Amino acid sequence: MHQDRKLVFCDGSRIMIEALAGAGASVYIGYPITPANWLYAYASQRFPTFLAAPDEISALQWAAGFSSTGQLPVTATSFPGFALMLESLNMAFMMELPLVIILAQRLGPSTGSATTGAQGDLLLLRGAISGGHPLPVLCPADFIDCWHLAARAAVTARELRTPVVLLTSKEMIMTSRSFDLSLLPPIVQGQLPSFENNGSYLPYRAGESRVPPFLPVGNTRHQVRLNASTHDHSGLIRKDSPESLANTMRLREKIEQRVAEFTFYHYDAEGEADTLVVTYGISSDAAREAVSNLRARGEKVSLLILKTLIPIPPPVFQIFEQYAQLLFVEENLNGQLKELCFGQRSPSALRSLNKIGKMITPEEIVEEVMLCKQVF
C-alpha cells in the first residue's frame, strides 16, 4: 500500500459537509428529513454555527438573514422540505443572497418513499424560480465530486451572489464505502464582490461582471437595502421602470453569461463511436461499468456524465452533435435530463433508459445500447 494513502470508510454526506466548511461556509441551519439526516448530523459537529429550525420555511428564512450579514449558510432537505422552501428561495434569489441548498432526491410524488433514492427533481429545479430564471444546479457523480462540487457550490454562491443547489440522492450520501482521502484536492474559497469605494453605494448596481458589489446589513459606512420585489439599483420598489426591469433581466444574465465558471462534466470519448451514453448523479457508476463492458466486447461507445445541470453548459450541445445516437440514462419515468436538453419532442435519434424504485444496472444499460445500435 502506498504510504501516502489515507483510506477511510465514509459516505458522501461527510465529504460534502467537510468541503463546504473548508470552502468558508460558516452556518448550517436545518430541519431533519430523510435521506438528508446525516448531512444534518455531521453539520452539527462541524459548522461554527448550527441551528435546528422548527421547519424548512424557517430554515431558509434564517439562512437568508445570515447571508445578508456576509456569512455563507448551508441547509439540506428533500422534496417535501424543498417545496416549503420555495418562496424563501425566490426571495433569496431576488435579493441576491448567497447560500447553498443540498437537495437529496428520493422517490416521489409527495412524500413518496423516504428511503428510496431517485432522480426525479431536476425539472422541479428548472422551474423553481418564478419567471424561468436559471438557478445554478451542480450534481456529484462520485465522492471526489462530493468534495469538489460542494466547494464549487460555495464559490459560485459567493461570486455570483446567488443561491446554489447541490443535487444528490440517497445512495450518494448514505452509502458508506472505502475511500482514499489523499485523492481530494485542496479547496479554494470564493470571495463576495465587496464594495470598496468611498462614493455612494447602490446595492443593486452591477458593472460588467453582472454581479453587484456586496455590503453586509448593519455596516457603519452605507445603508444597505435588500428587496425581494422588483427594484431599481438603489433597492427601491419600481414596478416597471427600464432600470428595474433591466435589473430583473440581469439576474438571468449573470448566471447564463458566467456559466463557464461553474461548468463541470466528464466526457470519455471513444474514437469512431456513433453512440453516446448520457447520465448524471447516482446512475453514473452503472454507466461507467456498462461502457467499460461494451468496449471489452469491441463496441465503440462514448460516455458523458453531466455535473452542471442548470443551466446546461453550451459545450455539452457541441458534444451531442458529434453522435448519431444518444442514450439518456436516468432514474425517473419521464427522462428529465433529456427533456431539459431537448424539450418534450426530442429527435428520433434520442433514446431513454428509465426506471424507478431501484437503481439502473450496468446490464440494463448494455442491453439498451445494443438495441440503439440495432435501430441505427
The other form holds:
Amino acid sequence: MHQDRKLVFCDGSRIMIEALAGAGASVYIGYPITPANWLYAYASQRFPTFLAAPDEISALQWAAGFSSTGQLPVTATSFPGFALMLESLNMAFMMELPLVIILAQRLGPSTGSATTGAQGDLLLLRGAISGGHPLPVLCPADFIDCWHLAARAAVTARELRTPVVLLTSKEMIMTSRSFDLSLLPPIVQGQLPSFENNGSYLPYRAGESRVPPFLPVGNTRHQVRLNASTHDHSGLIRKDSPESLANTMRLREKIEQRVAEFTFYHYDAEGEADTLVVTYGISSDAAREAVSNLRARGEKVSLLILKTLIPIPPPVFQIFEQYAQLLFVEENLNGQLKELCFGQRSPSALRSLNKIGKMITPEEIVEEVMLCKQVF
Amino acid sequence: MQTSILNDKKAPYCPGCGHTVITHTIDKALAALEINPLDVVAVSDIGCCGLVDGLLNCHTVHGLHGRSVALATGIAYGLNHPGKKVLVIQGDGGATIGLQHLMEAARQNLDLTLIVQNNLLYGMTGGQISGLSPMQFKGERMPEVQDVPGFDICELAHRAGASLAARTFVGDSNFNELFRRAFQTEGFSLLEIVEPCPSHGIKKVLDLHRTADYPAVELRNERPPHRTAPRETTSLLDSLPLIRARFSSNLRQRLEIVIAGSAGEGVQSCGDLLAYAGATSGLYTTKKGAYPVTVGSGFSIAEVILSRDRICYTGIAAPGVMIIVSQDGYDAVKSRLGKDTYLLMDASLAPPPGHCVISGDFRKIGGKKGAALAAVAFWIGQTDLISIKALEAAAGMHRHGDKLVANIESASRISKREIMLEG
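For comparison with the form predicted on its own, produce the structure of the form predicted together with the partner chain.
Complete assembly follows, chain above in first position.
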C-alpha cells in the first residue's frame, strides 16, 4: 500500500455520480426506483441541476429537452422505468441528443425482485433501438470502472451525439468497500462537435466524423431543427429520400465505425491456456477470484472481462479465436452475452454458467472451468 | 430583423383546415410582439399539427406523440431564459396521450405556451373520436360515437396552476388577441383552439359551436413561473472521511459475517460501522445489504467481509459468523447456517437445535434499534479480532454517535457469565 493513498469507505453509486458530474454532466433528472435510489440521492446532492420527474417518460423527455440546449443530462433507472423510457430513448437516438442512462439491473421479468441483482437486460439493450441500430453500452466491473466508464459514457455521449447506457446492477452500486481513491485516474471531458464556420448550417449534415456539428436550440446564429422522424440534413421529415435514408444509416455507422474510441475490456491472458472465461459486470469479481484460485492450483485459464458490450468491439472476437473453449459467466438464464456474440445456436466449444436470484460464486466458476477442461 | 416565423412554403393542410388559420395567427401574434424567430423554439407533436415544422423559420423540434409538452419542459428549463419563447403545438390526441405532461407543466407553471389544436378527432388516422370530443360526436367515416364527456383541459390546467388556460374557437372575435396574451404570459399558458376538420369532422366554423358546446374561457392564476438555476455543488468524494489504519487487528483469514435483524432496527448502519472499524484496523472490508422491498418491516441483513487480502468477490455463501437479533432476521438467514458458523443470537430467539449458540440480551441492552450493534460489540469483545476502540471510533462519527458509543460500552461490559451456551 503506497503512502499517498486516500482510503475511504464508499459505494459504487457515489463514485459513478461523482465521475459523471466531473465529466461535465450538469443535469440529473430522475424518478426513483430500486436499486437505483442511491444514484438518485447522490445526484440530488451533486448535480448543478437536479429535477425530480413525475415518471420515467417525463424523465427522458425532459433530459432530451435539456440536451437540445447543449447540456449533458443523466438519469438512472431499472427495467420497469427503462421500459417506459424506450420510445423517448429512440427519439433521443434519432435526434442525436447526448445523454447518459444508468440502467441498474434487477431480477425480472416485469417488476421481478427489486432488491435482487441480475444481468438480464443486455439483449433488451441490443434490441432497444428500432431498426437494430447499436446503442453504446458500457458496463463497469469494479469501482475504478464505476469512475472511468461513467466518465467515458459522458465523453462518448457528447462526441458521438448519442444516448449511452451505463449498464450496472444492484451488487455494483449498493455494495460498499474500503477503497483507495488515489487509484482513480483523472477525468477527461468530451466535447460536443460544435459548428464554428460562418456558412449555412444543416443540423444533420455530417462530415467524415459521421457526427454532425451541434448547435443548441435557441441560439441566434442559425435555425436548428431536431426531428425524431426520418429526416434529411435540414432536419425536416423526408419519408424515403436517398438523403434521409443515408442519414438513418449514418446513425449506425457513426457508432460502429467509431467503436474503437469507446472500446474497453480487461484481458488477463495466461500462456498456453486453452480455456477463456468471459464475463462482465457483477460476475467479474467472482470470475477474477475463480481464475486466481485455478491458477494457484496450476490450471491454465485466461479471463476476459468485457466492458464495452454494445457494439461488441472487433478485437474481442480476435481474442475468442485464440481459445478452444470459452466459458460465458452471466447472472441470467439464457447467456445473453454469449447470444449477443454467437447467436442462439452457439458452437459446441462454448459453455455457459448461468444463474438467477443469487450471485454466481467463484467456486461455481472453478467447477465449470474444470468441466470445460474435462470435456476438452 | 426578420419578424415572421413563417417561410414562404405552402401549408400542407387540407383546404379549410383550422391548422392553417392557427399557424398564421401564431405568426401574427409573435410578429406583433417583435419576437425574433430565432428566439422561438417550436416543439411539435405527432399528427396533422406536427406538419407545421416545415413552415417555420424558428427552431423546430419534432418529437413523439403526446410527449411534446414534456420535451418542451426540458427545453424551457434548459434555456432558462425569459427572452426565449418555447411554443408547443399539439392536437387533441397528443393532449390526451400526454395529459400527465400537460398537468405537470401547469403545476410547475413552466414558461411555455401550449396550443392544443382541438379538431374534435384524430385527423391523421381517419377521424376517430378523442378524449376532447364532445358528447354524441362522431367522425364522418367512423362508426364510433362519443358517449362520455370529454376532458375540460382548460379547467384541469387551471386547477393544476397554469398562469393562463383559455379556450376559443377558430374565427372568434377575440382569436388574434388571445394568442398575443398567451405569448405575453409569464408561466404556462394553454390555448385550446376548437377548430374544424374538413376531411373527417365539422366542416364549417358555424357548425362548430353547435356541435362543440364548450364554453369559451380565459382562466388565470397569478403566480410566477418555475425556473431552475444551476447551483454550486461540491465533490461527493472529498466529503468522505479519509481512513487511517490507527487500530490493529488479530484477524488472519478472510472472515464473512452476516448480521440479521429487522428493518428499521439499525442493522445496515451496524454493518457499515463494523466494516468501517475493520478498515481503520488495516483490513480490507466490504458491506452489502439485503432486504425485501418493504421499508419499515420485514428482515434486514448486513453482510460484512473483513480480510487482510484485497477482496474481490463480495458474496457470502457460508458465513463464518452470524449475528441474529430478531425473528425476521433469523427466518431470513437460517438456511445459510453452516455447522461451523459461529452463531450469536438474541436471548429472545429459540436457538436452532443441535447448534452451538451464544445468546445474550442484546435487545434489552441496546434497545430495539441498538440490538445489532450491541451484539456486534459483544462479539468483538469476545473475539478481539479488532479493537472495540475501532468500533467506538466508527460509531463516534455517526450523527447519534454518543448514544451508539454508550451502547457499545454497555455491551462490551457484559461478562461471559451472562451468556448461555446451548446445543
